[in-house]
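Next up: a single chain in structure tokens, the form predicted alone.
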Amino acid sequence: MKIAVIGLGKAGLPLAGVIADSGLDVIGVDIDEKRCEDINSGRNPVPEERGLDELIEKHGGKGLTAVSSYEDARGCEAYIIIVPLFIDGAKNPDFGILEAAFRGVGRIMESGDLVVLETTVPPMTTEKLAKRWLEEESGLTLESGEFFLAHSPERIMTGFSISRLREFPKVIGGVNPESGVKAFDIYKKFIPNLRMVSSARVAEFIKVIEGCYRDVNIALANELFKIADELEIDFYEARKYANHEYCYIHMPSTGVGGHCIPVYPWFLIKEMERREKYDYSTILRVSREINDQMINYWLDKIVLACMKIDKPIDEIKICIRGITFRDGVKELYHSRNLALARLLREKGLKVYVSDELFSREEIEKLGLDQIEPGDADVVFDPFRLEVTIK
């Protein structure tokens, strides 16, 4: 049997990594022809994903072949898609990028193929979007059998993606229950722990939930860290004890960065707002407002350390720790300390930033200044919320 993977990313080239380790063919498309290059000759663009190594230079050019045309991945009997959805300035979802996946595959699709979405996206995608672009440039229809398609959609993390997939359990479901057990048979070759469930929209909607409930309890977090701090309370000592089977308080925070759960949310918002049923979103918006408001008071927070020091504000060195959204990880998208970083910038003061994972050059290009830590007047660490005066 040979896959192909639409979209050789930090989530789709794993996945293919394990699917060609499961013995089967893998056909990886991707636009970007250096990716391509560098993974048939067994070298991994995704350094900092642990056990990609060795899978792409075991399989790279020979079980797992990277092209980066579509017509290249013709012949084969299932296509996962897996690219990114982004959200506009409105926070609706641009479906650019995935509409010309799912148009690149329906050119080559022949009858009897499967298509499976692992992208995470709003409920209703697959059976209604996918499936119309499907159809429309394939000339099949999905009623008549002639096509399989089917959502699973990806619940793996940056660094963990290889244990994720082997071991964590992933949901699939179709747009009919023809294509739920053709996906679910195909999907069992290479997903050890699957669950099928009776619907493509089911199998979006846990994904998005499970966003939603990490984005709310992270927003309880912040706002009852900042209560805390005002009653002059260590919320540490109260978290540990708090903490029990029945009550689990997340860790504060810069917010929350990435392309996940600062992205799903707005799709359930925007969503209601649609069905003008505004009070159905109501903490899901009041969340995202806490979490994206936090580099406020992180900023009040450095300001005061500033304060303490004999020199004119203007002119003390200030170092943000980390400007990625997540320790470890060099992904900006949505990143609050780099927001942070940037609004300090707009503030008038003198900001630099420190980041193992960027080049200085990296870092100028983002408009910013580097330093080391030590030669700063304050350090603010995003990861550890440590304000430290030099």
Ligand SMILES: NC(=O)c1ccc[n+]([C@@H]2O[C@H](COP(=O)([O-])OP(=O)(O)OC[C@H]3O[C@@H](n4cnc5c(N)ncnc54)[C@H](O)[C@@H]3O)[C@@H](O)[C@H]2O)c1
Contents of the next structure:
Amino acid sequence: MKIAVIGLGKAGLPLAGVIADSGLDVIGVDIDEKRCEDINSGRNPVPEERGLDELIEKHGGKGLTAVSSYEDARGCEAYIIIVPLFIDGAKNPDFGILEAAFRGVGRIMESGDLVVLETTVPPMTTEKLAKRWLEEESGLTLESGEFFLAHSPERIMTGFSISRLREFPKVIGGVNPESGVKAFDIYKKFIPNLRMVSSARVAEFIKVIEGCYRDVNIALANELFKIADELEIDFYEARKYANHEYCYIHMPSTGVGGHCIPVYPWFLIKEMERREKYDYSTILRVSREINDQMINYWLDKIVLACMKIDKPIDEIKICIRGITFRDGVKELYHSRNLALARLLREKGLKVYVSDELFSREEIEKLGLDQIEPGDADVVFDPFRLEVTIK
Ligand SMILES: NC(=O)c1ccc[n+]([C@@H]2O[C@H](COP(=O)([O-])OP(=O)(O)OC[C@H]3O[C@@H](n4cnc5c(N)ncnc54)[C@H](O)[C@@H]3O)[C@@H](O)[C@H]2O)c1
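Output block for the form predicted in complex with the named molecule, input the form predicted alone:
What follows is the whole complex; the chain from before opens it.
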């Protein structure tokens, strides 16, 4: 059996590697030719992913062939699509990349094929948009059973994707019952812990609400952290004893970044807006606001620290020790730590950055300057939430 994975990024490549490792032939399609070349030569373009080096070395250019043209993926029985979905300036989903991928598959698929969407999407994207794109391009229709369509959200975490794919429960749901059964049977060949749900819509919702849960609970932790600080209470001590089976207070932060958690609540907020059900998504909207505003709270803390130093404030060297959205992951999308560094600079403060994941040139390209933490007057560690005066 030959399976195509469309999009060989941080999520798609580990999946393609796991499928190849289970003995199936995989054709990976990615518009990035350099990435395809690397994979076919056994070089892993996602080095931070544990265990992926070995899989790409073993299967790259053999059981897993990467191609940059959809035409070269003809003849597969199943097409798995996992390309990014971004939100635009007004927070609405921008379906451009997804549409290109579905139309690309629509042009090469044949009667009896299965298409599965793994990208996290607003509920009903698979049954409405994906179905329409495929039908328009292929001339086949879903209702007459000429192809099958399902959703199975990727539930990985960068760095741990392979173990997640092999152990963590993965859900799959069809846009009709026949699609659900077909998708389950094929996925079972490479996903050991697979659960079938009643529809693609439920599968989509599962992933989106996981993200919403995290965002809301991080917002709650951030709010409680600020209140504890105001009341001179050690938040971490309180949290330790407050948490038990029915109470799980999350960790506070500088906000929530990356491609996932700060994006998914907007899928539901915007849909409720379209339906004029504004009050259905109040907590989602407020949580987004609390998390995004956390950089202002940390700005105040840093300024307070600066005021303890006997120097004019605009001469004090402030170091932000880490600009990625998460510790150890080189990703800046919606990074609140980068946003904090830029906010300090906007306020006229002398802000510098120290981040071992970035070279001096890369930091300068972001419009910031590098510093050794030891050379700064005030150091803020955004992952430990510590402001230190040197
Ligand atoms: N990375 C994660 O931790 C993670 C976790 C859970 C879910 N996801 C889901 O996976 C999706 C993809 O994320 P990612 O981290 O893999 O993104 P990524 O940016 O690392 O990779 C996307 C890949 O798709 C390719 N691509 C873009 N347009 C294409 C097209 N038209 N045809 C073929 N390939 C195309 C790009 O060249 C790139 O290699 C996310 O939108 C999200 O829904 C990711």
